[in-house]
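Only one chain is given next, in structure tokens, and it is the form predicted alone.
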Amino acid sequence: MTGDTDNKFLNVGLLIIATLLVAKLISALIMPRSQKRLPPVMKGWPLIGGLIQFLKGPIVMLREEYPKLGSVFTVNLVNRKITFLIGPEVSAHFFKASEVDLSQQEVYQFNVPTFGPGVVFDVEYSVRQEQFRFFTEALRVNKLKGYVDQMVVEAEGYFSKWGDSGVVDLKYELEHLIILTASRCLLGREVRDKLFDDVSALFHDLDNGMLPVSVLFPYLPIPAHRRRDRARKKLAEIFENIINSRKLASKSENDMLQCFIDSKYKDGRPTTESEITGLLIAALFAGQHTSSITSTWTGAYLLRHNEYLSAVLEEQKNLMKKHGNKVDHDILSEMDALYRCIKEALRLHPPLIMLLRSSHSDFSVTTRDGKEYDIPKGHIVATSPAFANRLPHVFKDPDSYDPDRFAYGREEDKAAGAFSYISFGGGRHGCLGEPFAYLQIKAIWSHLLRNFEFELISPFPEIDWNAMVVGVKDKVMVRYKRRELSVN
């Protein structure tokens, strides 16, 4: 009896699928070919398609797809349709493109029981424009110069614990200082002086709640998101307390919370405690992880670059000769050889691997060899800074560090056109905390430099690829001296 039903089972569904078979090869047959002239698709399995190549890791398939398939392709990850776009000359409707043709919102869904409801992108784009205009003008230069005094502050009392000499692990020691300089520049004075243990302990709760498995499952009932969302209901609550104490006091604050409760939409309503409490969380996550792996880089690439190092320790000297010990908004300003370093170490490690939306309506691209390709409706757009920063027809040796790329005359990121360097993204999406970061990095940096002699004693860094986040892998450990540049 049992054989007889197995025998069923197997009778229809190899009808099922013989049915199908008969109707595809049919639908080929008689149905119009579509004059679309699609990108080349990437080989895959059949129902899963590219998902295990794609599983392996993004740059990897891109490292073998690309020099195959071209600046333009699609991945199929089982029922969804990837198109990426590498390089500047088919990228621009990427970043040029508005929300209505290409979205952000449905493919960072995954971020909302993060920042919570009601910011970002769980508001229709209208409201996050509004709430995208509170954090430009709580990155205005006025407001900048008087974070960056308080950047200075903690960089001097961090290092100042250090002794004579000794051995630390630098990307600890610089994500703990960029969690406090952030801490006070952004979340407020509150935190940074009282509570900044137990907000630091909930942020980290909430950071390790957002997985890789989180991007396709947000809710999905594992303890780490348990642990994310009861850290965003205490973080909520610890906010709102701090709101109502400043506006009972009358007091306020030079810092983004202060700016975020100043804030009010185009028809006069203010800032809710929750929208607030979102849009610090989505300011701490966009720029947390990003300074303190650009900071780290930054230093293992002086440290291994001797040219480099020489040239930015000559620049603090003649700074020094310019304006004594002072640092300030406007003379990190004039430090366009810090820059370029921590520029080029951007290139070559941007935090954010891939960048996504989804395609609300069709578009062509054209290849710099003159390819046309449609790109149709549905698709999810994809590029990546990482392989995209590292093109050799943009730029010069592209696997080598080499921050003179950047210098007047040479200029390589602006060389093949508007998009040639996307660290900080581009166009309507480009990154608005870009200003805020080179003056985090600029300021720890200036201040390492001007007190301190290093040597790398640990193997170069490798890149970590499993993170969200893509930074530095394992511990970077140098020894350290504590030295005064001459001013004379």
Second form
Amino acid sequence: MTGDTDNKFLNVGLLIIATLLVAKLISALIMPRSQKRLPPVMKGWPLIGGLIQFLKGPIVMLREEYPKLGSVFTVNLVNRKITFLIGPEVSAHFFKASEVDLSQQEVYQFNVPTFGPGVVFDVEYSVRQEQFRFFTEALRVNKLKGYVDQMVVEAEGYFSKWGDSGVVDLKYELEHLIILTASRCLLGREVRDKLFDDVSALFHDLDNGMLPVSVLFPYLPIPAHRRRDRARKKLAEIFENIINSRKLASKSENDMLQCFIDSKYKDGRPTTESEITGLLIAALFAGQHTSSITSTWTGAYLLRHNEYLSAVLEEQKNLMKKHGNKVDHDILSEMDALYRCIKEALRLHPPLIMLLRSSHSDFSVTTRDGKEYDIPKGHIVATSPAFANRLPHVFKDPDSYDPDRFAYGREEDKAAGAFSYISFGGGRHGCLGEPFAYLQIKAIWSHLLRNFEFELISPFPEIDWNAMVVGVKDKVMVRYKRRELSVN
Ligand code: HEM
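Now that you have shown the form predicted alone, what about the form predicted together with protoporphyrin IX containing FE?
In what comes next, the whole complex appears, and the chain from above leads the way.
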């Protein structure tokens, strides 16, 4: 009897332990791994979470939270969770994941009313991929060579209107020159020569229709959005006329517009006028402010740092000895010192300060100190070029302007691994216009350095964190004097 009771207790005991073990095992198998190793969460308020900190600006927030929480952390924003991945060690998935796992469509939806229907974030990924193929083809080296000739003509024409000496706001001047060049290379001769003022005004309305509030509510019925929608319609009409008259006259030009007219989808379907207009608007939005901001910062830093100014002047002299006054695609490609100066200005001031994706499947990352985190699907995932480009374990003295950090032997943009330098993004969605942007900025600065002496007379500019494309806050006043760079 006692033996039976003992056995029963033993059996019940064993059964309970076995059940607990099995339950634990099952829960370990079926419970998402992410529930066990979630990233730390930024402290916030009930309901609104970290909204207040976030509204101070993402960079201010990152500066406060990164030292406390590390390179991976989540911010609750009302009903959304944003997980930040900061630094090359935790960024590979962000840049390399497929669209199925990490998509842009939802987070960049706010561009749809500006770009218009049927393009980029308004279409399925397979169509978008084909449209990005059109961009890639329009920006191939053989095309870029033609664009550079036009960039050089535009720069010569623009600066020939300056006097022998004077004072200008470099920011304003470079913004204007870049609109002219972008019009010529991207939108085409008709716009540049005949319709420039009208089209610029319409783009201005599109620009002013993209406000911080538009990111959350792109269709909010406010005057700026109404002007944006009218401008988009008017641009479509203008481009329809241009496209039709080019087709009627069987005329072909060397510009992005022509490339888009000639582009065909895999099934043989040609692009429509509305799609062409949308792709051109997307190109201008991607390339115009980003490039003009970068050319202004480049100038400000060169005028601040005599040693680098001397190096780029020396390089121009050497190239003039070799090629005379000629400037073309291949000669611009030899300007390594100037390239590094632009790249360093862009490291310190990437105009796109936050890149976003929407996650559709769980994934894990390992930080440089070996911590593993699981990021659940449903999170918005973010990285920040403006913050990551200044990490001290990646870039030595990260706040100092030091173009030589990219020179042979140091190569700090690569030494800590891929995705260390992310001003142009990288991986699957890396910028398609990077070579175009460098050529354009080099063409401008090569002309300026060869033809003018400058002195920065306003204080070193500050950053305009409130802009959608983050740029230079103040005027950048310079005194200039015309000269001809002597090759001796
Ligand atoms: C200094 C100038 C520029 C900067 C800093 C810049 C920056 C960037 C960045 C950071 C991305 C990645 C966005 C993301 O991952 O979410 C990007 C993508 C892109 N950029 Fe640029 N960009 C510049 C100039 C241009 C120009 C001149 C063009 C075209 C004429 C252009 C066309 C594009 C396109 C089409 C994409 C989308 C690529 C894709 O999603 O596959 N960009 N750019």
